[in-house]
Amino acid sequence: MLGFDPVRRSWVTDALASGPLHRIPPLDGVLVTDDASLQEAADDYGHIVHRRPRAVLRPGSVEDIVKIVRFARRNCLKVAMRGQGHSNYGQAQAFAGIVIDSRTLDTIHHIGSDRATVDAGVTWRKVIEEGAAAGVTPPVLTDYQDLSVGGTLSVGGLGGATQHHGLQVDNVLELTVVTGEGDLVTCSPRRRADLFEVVLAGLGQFAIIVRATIRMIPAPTQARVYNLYYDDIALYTSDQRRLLAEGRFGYLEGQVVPRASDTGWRFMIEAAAYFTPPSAPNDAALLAGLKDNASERVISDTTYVGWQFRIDPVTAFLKAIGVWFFPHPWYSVFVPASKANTYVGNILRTLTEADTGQGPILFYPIATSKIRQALYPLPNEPVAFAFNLLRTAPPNDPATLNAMVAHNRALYDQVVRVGGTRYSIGSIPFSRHDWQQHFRPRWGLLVSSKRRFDPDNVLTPGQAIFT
């Protein structure tokens, strides 16, 4: 390609060059328009929304992103950064715009005793593996490690260690970003804090993360995992809140699981104690006073790295049988602890495995005080419960898929009425008014930051916040 025709709104090759032409700047990487690349960028893990861009940039350097954002701004094109494509409702797509494929920005620049500096396209798997070799680890990890660092820092990054360390975005020391004006800026809590504050969990609205310095802590070598089973939601949430308050475990999550012998649901605390021999966890102390079905406790040991990669066999199986590539209309919200038993209990009374496509249901507590980022709305209570229906819809069945998405919206309306909020990775149809309500009272901060750092509304249109 030679450039972009601003009148015809199309790319121009050497052979077709005529009329007005905005030349593509010289790049270290490549800007491509082949069908396979555009199709990939028009899809994501959800396989629900498909918005085809005009081009895909595979950057060879950070400077490529600066050049393309400036080029896009001049030509009234939208830009979105796409990491591993694990969004599920078109969040990283850019209809008729340019999608930046961050996978070519995958260098780990430094790993030290207390920090690591990595490009945005680096996966957390790579950080874990290279960190383990140096005896360090990120404080907070999500359950699935084949996500890009830039991707999770744009949405938050929730995990089983959030109880101790907040979100992944709460453990960032410095960012290098490209604003919607095409400015390359380094920011931190002490340097351009106004930009740093809104980029973290800012859904890609103000700047594109191209590099991050993240906090690292000493890595244990082993994990002892505890699966504790409950038949009563009140006992389950009571013990979860107790474990959260006392901080007994290094990792604390939980699930709603189907009963083995009949219809209906039960509850499972999933916890892990990290250690390095010769020290070892004290099982009796860790489990003291809990009200689970003690005869059904399952306790097992694994390596720390093995635990972080625990769902690898599941994802490999799902890919092998094709389910990984089915639509995934996920529902992800936070419920005030005071309303969790009633809200989740009412859903489970009629919910079946068919309603989730046999996808897992996550249900576990977080301490809202541990999460400090301004653009991550949470219920106004000390404890909230993350509730996630990780649905899988059958392929080629738009009626069932649409019904699941509509059910997500109905459940969201209910959780808002009891003071709940959403996690913005999910498949919930949202209007501009919904975003205003979601970010209240921070909506004014969003609007002023958008005007300041992306005044032409170039960045990340897939979230549909300002369109």
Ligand SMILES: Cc1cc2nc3c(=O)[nH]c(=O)nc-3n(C[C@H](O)[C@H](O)[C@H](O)COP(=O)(O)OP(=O)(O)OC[C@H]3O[C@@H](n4cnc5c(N)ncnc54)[C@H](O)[C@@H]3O)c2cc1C
Second form
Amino acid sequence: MLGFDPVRRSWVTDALASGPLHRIPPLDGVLVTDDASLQEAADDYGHIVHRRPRAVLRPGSVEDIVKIVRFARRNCLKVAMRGQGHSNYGQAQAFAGIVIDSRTLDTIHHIGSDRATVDAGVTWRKVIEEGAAAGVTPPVLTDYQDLSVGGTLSVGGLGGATQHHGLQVDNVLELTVVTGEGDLVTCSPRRRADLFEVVLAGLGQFAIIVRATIRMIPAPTQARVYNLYYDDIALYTSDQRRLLAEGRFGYLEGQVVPRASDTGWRFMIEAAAYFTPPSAPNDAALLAGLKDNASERVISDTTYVGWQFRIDPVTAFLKAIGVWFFPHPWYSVFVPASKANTYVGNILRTLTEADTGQGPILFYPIATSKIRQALYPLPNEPVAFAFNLLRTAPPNDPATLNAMVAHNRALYDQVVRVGGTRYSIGSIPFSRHDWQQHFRPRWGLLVSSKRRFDPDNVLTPGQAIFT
Ligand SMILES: Cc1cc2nc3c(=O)[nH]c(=O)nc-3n(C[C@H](O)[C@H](O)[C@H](O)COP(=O)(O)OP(=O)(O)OC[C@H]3O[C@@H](n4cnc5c(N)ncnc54)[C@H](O)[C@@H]3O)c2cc1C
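Switch from the form predicted on its own to the form predicted in complex with this ligand and print that structure.
Zooming out: every chain and molecule, the one shown earlier first.
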């Protein structure tokens, strides 16, 4: 390809072709248009939305991203960065635009005692592995580590340590970004804070993250894991809130799980105490006063790194049987703690395992004060419960898939009525009006930042905020 014809809106391959030609700038990487690359970029973990780009950039340098954003802007083409493509509703896609595949930007530049500087395409798996070798770890990790640093910093990054350290975006010291105008900027809380503040959890709307300096803390070597079972939602949420308030565990999550011999649901606290021998957790103190079914407690030890990679066997199994590649219409929201029992209890009254395709249901508390990012709306209460239906739909069954997506929307309408918010991942059909309501009272910040940093609305159309 030589360039783009902005009138015919097509690539030009022949130097003698008539019509205007905007030449593709010389690149360190490659800009490709082969079918396999375009198909991959028109798909994601959700397999629900498919928007085909015109080209995929595999950048060889940060400068390639600057050049391609400027080129796209000049030619009225949309651009989206794609990390590991684990979105599930087209968020990293760019119809008839250019998708930048961040996987070629995967260098860890530095790991020190309190920070690491990494390219946006580096996966958290790699950060954990190299961090462990240096005795450090990111303070907050998601449940699954094959996600890119740029991908989770664009959405938030929630996990079992959020109770102590906030989201992954709350643990960033500096970013290097390419704005929608094609400017390469380094920003931090002290330098271009206006940009830094909106890029984190900014859903790719203002700039592409190309490099991040993230906080690191000393890594423990071991994790003791506690699975505690409850039949009653009120007892479960009350103990969860107690554990959150007291901060007894390094990791605190929980799930709604099917009953073994019955229809219906029960609840499981999943907590972990981190330690490095010779010190060891005090089980009696950690479990004191809890109202779980004590005879069912499961307590086990593993390594800290092994714990962060705990779902590897599950994902390997799901890949082996093909289910990993089925559609995933996920539902992900935060419910104010005061409404969690009724909201979740009402859903569970009629929900069956078929409704989630046997996908897990996450249900655990966070302290909203720990999350400081401007663009991460949360319920207006000190405690909120993350509630996630990690659904799998059967393949080639659009009726079931559509019903799951419609159910997500209906559940979302209900959660908003009780003061809940969505986590902006997952599959909830959303209009511009919905986004306005979602970000209120920060919608004005979003609009003014878009005008400043991406005035031609080049970036990340798949989020459907400014379309
Ligand atoms: C199995 C699984 C487990 C998960 N577990 C968790 C969890 O425990 N906690 C949690 O918080 N989330 C979790 N998620 C959700 C996940 O964090 C988000 O979907 C995340 O965006 C995926 O990262 P990615 O690299 O695949 O990003 P992509 O899906 O490639 O991109 C996500 C969005 O960010 C944009 N983007 C990507 N890279 C950049 C960049 N460098 N600069 C600017 N914008 C960019 C994209 O354009 C897109 O809009 C999970 C997802 C899956 C599939």
